[in-house]
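First comes one chain, alone, set out as structure tokens in the form predicted on its own.
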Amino acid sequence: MILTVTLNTALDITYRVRALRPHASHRVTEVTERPGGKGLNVARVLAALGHRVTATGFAGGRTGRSVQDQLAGISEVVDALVPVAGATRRTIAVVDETTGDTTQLNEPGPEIAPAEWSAFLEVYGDLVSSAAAVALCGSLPPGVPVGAYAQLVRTARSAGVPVLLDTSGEPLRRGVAARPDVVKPNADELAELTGSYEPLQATRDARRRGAHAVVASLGAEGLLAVNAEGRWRAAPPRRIQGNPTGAGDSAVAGLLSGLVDLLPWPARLARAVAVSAASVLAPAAGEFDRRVYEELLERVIVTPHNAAA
């Protein structure tokens, strides 16, 4: 079982419009609702890749019930969300069908009380001992300590369970210092962490701060990975046009899938790039086009760099 943690769970709502214009009314051509937040997107992709997943985090209010109702329909995902008094947030994506661009609106999430955080820690401690790997993903809702991910990383490592961290800002800085097995920032998050805008230098810097492996998401250019064994660039064979929302979450799922399947690093990266690129063609985050994924998987370009990491 792979355990995903989404402390700031969301109900993802995606609107599609012909063309998005400021200060204008729009007729929506399609609406989709999905369980969201980065960890739940990861869980859904992992389930589609054939893995058993347990999803924990917080859920509350009417939107929280909607998230849990939809999770119940995913056969490989077990709902272990912890109830809270506040309402689960909504995230709204507006997709411009003319340009392919997406505008994202993210609510902050409910205030988490100290007793609710303590209840979560108890659930997490029970679940992590039976997990093959853990993914800690996304932003922190109000009330959760800024060092929360560092605490969760230490718990997983004490249990001997590999842990991947995907967050940003101060939670990332503190989490990296707890020595997670993998961190997966995007280029902006990596620059904020290290102060360097040169991706290779920044990934090496992040490793020195504590992460055992750093996999930087470079958007359409793919992934850059650095660990003790070396470093690699992995890129799709062609640019995929579509909605990139959730592509990074799909990459996390691919990395975790490769980890628990004991794939060597180049094969892990190929899986992550292929499923990430295939997710760009899906209607919502947490999904991917399987035909495109299978087509790309054998064609992802993984380039090793043998100099010391």
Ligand code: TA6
Contents of the next structure:
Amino acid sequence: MILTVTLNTALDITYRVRALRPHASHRVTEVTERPGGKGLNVARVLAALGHRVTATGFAGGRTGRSVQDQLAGISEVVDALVPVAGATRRTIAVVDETTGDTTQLNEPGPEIAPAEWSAFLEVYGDLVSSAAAVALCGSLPPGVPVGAYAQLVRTARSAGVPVLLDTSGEPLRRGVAARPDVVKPNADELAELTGSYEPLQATRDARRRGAHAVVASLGAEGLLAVNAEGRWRAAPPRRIQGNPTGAGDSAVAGLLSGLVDLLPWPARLARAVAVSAASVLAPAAGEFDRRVYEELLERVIVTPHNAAA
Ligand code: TA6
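Could you output the structure for the form predicted together with this ligand, given that the previous block was the form predicted on its own?
Now the full complex is given, and it begins with the chain already shown.
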């Protein structure tokens, strides 16, 4: 199984409106509520790709119950979320149907008590040794130590389990230094880490900081990957317009899926780009249409760069 960690789970609420205008009242044309937080999106996409997943992290309150009720409906996902006293946060995405632009509001999440963090570490320690790979994804809720991901990376690595990290800010900086197998920052996260918006330079710099492979998600341009074997660009065959919320999470799922299926790097990247692009065309994060994914997968363009990193 693949283990996903979502310390700051969320009930993702998506509102669609015809056109979003400041200071105006809007009629919502559609609303969806889904289990969210980056790791749970990764778990749902992995399940749809046919993998068995165990999802851990924290859940609490009415929102946490709603997240867990929906997870119970996905047979490939085992719910190993640790109960907490505080309520799982809500995130709100407002999609403007005219422009396709999305405005995202993320609550900070519940305060995690020291005893709840210790309970999580025990669950994680038990699960990690039977995992084929681990994904550590998203922001940290208040109360979780800023070095949490560094600690979780070290635990996975000493168990010999490949670990992918997708977070931002100081937790990313410390996590990278713990030498994860893969990090997947977006352009802003990479720039915050390295001080550079030049993708190749920033990606190589992030690797020098400790990650074995860096896969930068560059929005509509796809992925740029650098590891010891080389570097590649992977791009969708056409410009994909839709809801980009969770596109990075789908890319993470594609990378992990390719990793556990032992695909060579170019094929892993193609899978990640295809599932990410397919999820942009789906109504909510963590979802995609299988036929759209397969059609895109055949036409993703993966280009090797000649010089090794
Ligand atoms: O990537 C999209 C998304 O995963 C949403 O589903 C939402 O839950 C949010 O990001 C959480 O991100 P954060 O960085 O706050 O943990």
